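In C-alpha cells, one chain follows: the form predicted on its own.
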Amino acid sequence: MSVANDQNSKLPGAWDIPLEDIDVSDPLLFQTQQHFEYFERLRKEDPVHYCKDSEFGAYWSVTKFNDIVAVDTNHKAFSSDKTINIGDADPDFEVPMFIAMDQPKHDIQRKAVTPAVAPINLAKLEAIIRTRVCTILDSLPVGESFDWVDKVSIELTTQMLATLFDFPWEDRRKLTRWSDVATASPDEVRPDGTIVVDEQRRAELIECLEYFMNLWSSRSENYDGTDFISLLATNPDTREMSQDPMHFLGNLILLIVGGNDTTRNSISGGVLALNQNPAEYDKLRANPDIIPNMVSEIIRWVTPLGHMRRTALEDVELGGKQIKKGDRVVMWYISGNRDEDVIENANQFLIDRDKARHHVSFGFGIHRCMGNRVAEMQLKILWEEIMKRFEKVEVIGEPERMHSNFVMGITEMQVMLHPLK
C-alpha cells in the first residue's frame, strides 16, 4: 500500500502551519481524519480562504454554512460548467454531465430523469426496498466478524441502482466498479487491491458506455419504463444523447456515483456514529419512531460528497474577500455541517436534534440533490428493519477510509451482530 493509502501517515497539525499554507484539499486530511481541525480553523480564522497553491492548483475555500448556501443559489456569479470537483476535467477524456452544467442545458436534462425519483415512484419503490432490505439481514451471519460496507451498504445501494437503471440484476455489481473507477483519486489503492490509473480508468468508462448503449438501443422505441435510460431515450429532449457517447457517458456516472456513494456511505458512516456514541444508540433502542430524524442526522454528520466547486462567472465579494472572474471556488460542505453559528452543537451526533434536515449534505439551488428521498428512503427502511433484529451493530477495530477529498467514503468496516436480547 503506497504512502498516500496509509492511514497512519499524518500531516501536521491545523494549527502547526500558517494559515495562508493550509490546504484542506489534500485527500490524506479526511483519509485520516483530521480535515475536521483544519475546517475548524478555517471557520474560526478565515471563512473564505484563498490556496495559493495545491495539486489542483489556486482556489477558494467556501467553509461557513451561510456563504456556502449563498454560493450555491447565485447562479449568475458561480458556475458549475464543465467540473462540480476541485481540479480541472481533463480536457482529453471530457465527459459531460448535468450537475455540471449551468441553465438552461442542466435544467433539461435533470428534468428528463426526474420521474425515475418522483413520489408517485418512490411510493412504489418502498415496498420493494423493504423486501431486499429483509432478505440482506436475514442473510447476514449473527455473532461473528464480516464486513459491512460490502455485504450491506454496498449490496442495498447496488441493488437500489440497478432497478434504477432496469439493469441486469446478474451484472449489478459492474455499477459499484464502475462508480468506484470513476471517483477513484489517482494511484490510489482500491478496496478488490487494484490501482485505478488513469487508461484503466478510461477503459473501464468506455465499458460502461458500451454497455449502456446496448440498454439505450432496447429502449428507445415504444418503451414505457421509468428508469433512468428509458427517460433519457424517450424523452423528446435527451432522445438524441446516445449519439453523443462521451455526453451519454458523463450522465451515466452522474447517476450511477449519486445513487451510489452517498447513500453506501450513509449506511455505514451512521453503523459507526452510533457506536462512537452509545448514549445516541440507546434512544434509538428506547424509541425507534425517532429513526426519520436520525436519518436525516447521518446525512449530517456524513456528509457523503466533501464538497462542490464552482467558477466564478465575474468578479465578487464573499466574506469580504475579492474573489476574480475564472477563480476556483469550493464550498466545503463537510465544513458547513459543523458551522456552529448556524447548527447548535454541530459537532456532536444527536439523533433527536431539532430541525436535523437543516443541512447542506445536499446541496442548495438547482443542483439540489435529485434523489435525496431514495436516500432517506433506504435509510429509514434499512434502521427500521435492522431494529426489529438486532440490540446492536457492534463496529469491530477501525474503519478503512478513502483516500478522497470529494467521496467521504468507508471501504471496510468489520461488525458483529448481536441479536434481540
Second form
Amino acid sequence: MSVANDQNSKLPGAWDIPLEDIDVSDPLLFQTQQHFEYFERLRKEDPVHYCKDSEFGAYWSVTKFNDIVAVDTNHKAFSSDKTINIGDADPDFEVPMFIAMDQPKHDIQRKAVTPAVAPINLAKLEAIIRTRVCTILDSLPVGESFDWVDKVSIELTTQMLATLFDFPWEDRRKLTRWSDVATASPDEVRPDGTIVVDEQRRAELIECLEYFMNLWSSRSENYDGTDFISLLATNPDTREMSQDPMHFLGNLILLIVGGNDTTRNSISGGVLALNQNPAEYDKLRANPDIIPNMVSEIIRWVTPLGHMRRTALEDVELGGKQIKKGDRVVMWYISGNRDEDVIENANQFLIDRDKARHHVSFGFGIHRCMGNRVAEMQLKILWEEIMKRFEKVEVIGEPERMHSNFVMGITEMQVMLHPLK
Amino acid sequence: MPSVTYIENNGSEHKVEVAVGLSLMEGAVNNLVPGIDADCGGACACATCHIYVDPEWQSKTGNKTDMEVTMLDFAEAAEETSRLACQIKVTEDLDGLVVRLPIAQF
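Form predicted in complex with the partner chain structure, per the form predicted on its own context:
Below is the whole assembly, all chains and molecules, this chain first.
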C-alpha cells in the first residue's frame, strides 16, 4: 500500500473512525501532525491497542508512559532481535546492529563503543564543540531568510558525528546522506525530489560500508583513538566484526542514525517550539540559566524517534490485553511523552517544567539511548551561544516535515535572525 | 528520621534526613542534593541515580536485583560497591549511612 506524500492531503479525524480501524503507523499522520489527536484518543479509550492490518502487518500500540517503561524494561518477554522498527527487517538485506539484538550479544557490542560518548570523554570534547557552534552561528546570514535545518541542525550534528567517528572532515556530509538513506520510508520523496528505492538504498549503504572498511583497516592496529571505529577495531570482543561486513554495516548505520537524525530534529524542533510559545521564549531571554532544563523539555516535546518496536517472546498480559508470542509490540514514545497521567500539562511546552528529565525520548532499560549526554551537551552549548547573539531566531512560514512514523523530522525550516539590540 | 550523607564527587557533603520508606534516590532529590538525575523516576530503568555504598553498609542496604545489576553494567565507572539509589529503601538501620556519588550520571 502506498500513501500520497502530500502534506495537504489529510487523513480522517481521530474521532471520526471506529476505534478498531485506527492505524497509527501511517507516515502521513506524522507528516500532517494529526498523530497527536490519534494518540490522545488511544490513551483515553484503548491504551494498549491492536491494529489488525497495516502496511507493516498487525501490531500492538503501547501508548501510556508507564506501560512503555514496563515493556522497555522487560527484556525477557520483549525482544529487540532483528528489528526495532514497526516494519520487519528486509530479509534480502540483513544488517545486524546491536540495538536490534538481545542479551548477551547486545551488551558486548554496546559496551565496546560506549566510551566514545560517556561523560568523561565528552568533557574533553566540550571546548571543541563550543568553538564549532560559534563558527556556525557567526557564519549565518542576518536579515534574510535561510534554511535553519541545513545550515545549523544538519551542520552541527554532522560535525559532531564526524568527530565521534574521527571521520575525514571534508567528506562529512556523506554521513548525513547515509543517515537519510537509511531512515527513508519506502515511498518517501526527499526534499531534493528523489525517491529512495530499495535498490538505491542498498547501493549507497554498500558505499558507506566500503568507505568505513578503509578507515577500519587503518585503525585496527596500535591505534589508541577513542572514536567509534577505533574502539570497535581494537576491542577483543568486537575486533573481528569487519570480517562480517553486513554486521559492521548494521552497527555503522545505528551509530550514524543515532547521532544524526535525532539531535538534528531536537535542534530544529526547539526553535519551532519557542516560536510557537512566545511566553517560553520570554522566559528563556529573562533567564538563560534555564537552558539545561529547557534542553530536556525540548527533547520530550520533539521526541526525535517516535517509536521503538519489540517482538513478544511469550504470551504476556499488558493493560488487560493478551499479547501473543510473536506479536509486534510498538512503544510509541511520542505518545508516552504526552501522557497527562504522568506528565502534568503534557501538551504544553514549558521550559521551566518540574522534573523535565522524566520523559521517554531516550527509552529505558538496556537499549536506552547511549548518546543521550552528547545530545544534551550539543543542545545546551548551542542555546547558550544563540542567546549570546540573537534576540530571536524567527521561524518564517511553515516548516516541511518528514514522511515517517519513526523519525519525527523537520526537513526544511526557513528562519530570520534578529541580533541582540 | 534516619540521617544520610551524600558525598559529591568533588567532596561536598550533604547530610539530610530521609523518612523511612523513601528510597535513597528520593532522599537526594527531595533535599535538592545535586548529582542524582533519576531520569526514570525510580523504575530501575536508566541508571542515572548511580551511587557507591561502602562495604560495611552493604549488609544493611540489601542485595541487587538482576535488573539493577544489568543497568549498572552500562553505567560509567561502576564498581563492586555501585548501587542504584532508587533501589535502596531507607530503614532505621540505615541511620548514619554515607554514600558517594560518581563523577557523572550516564
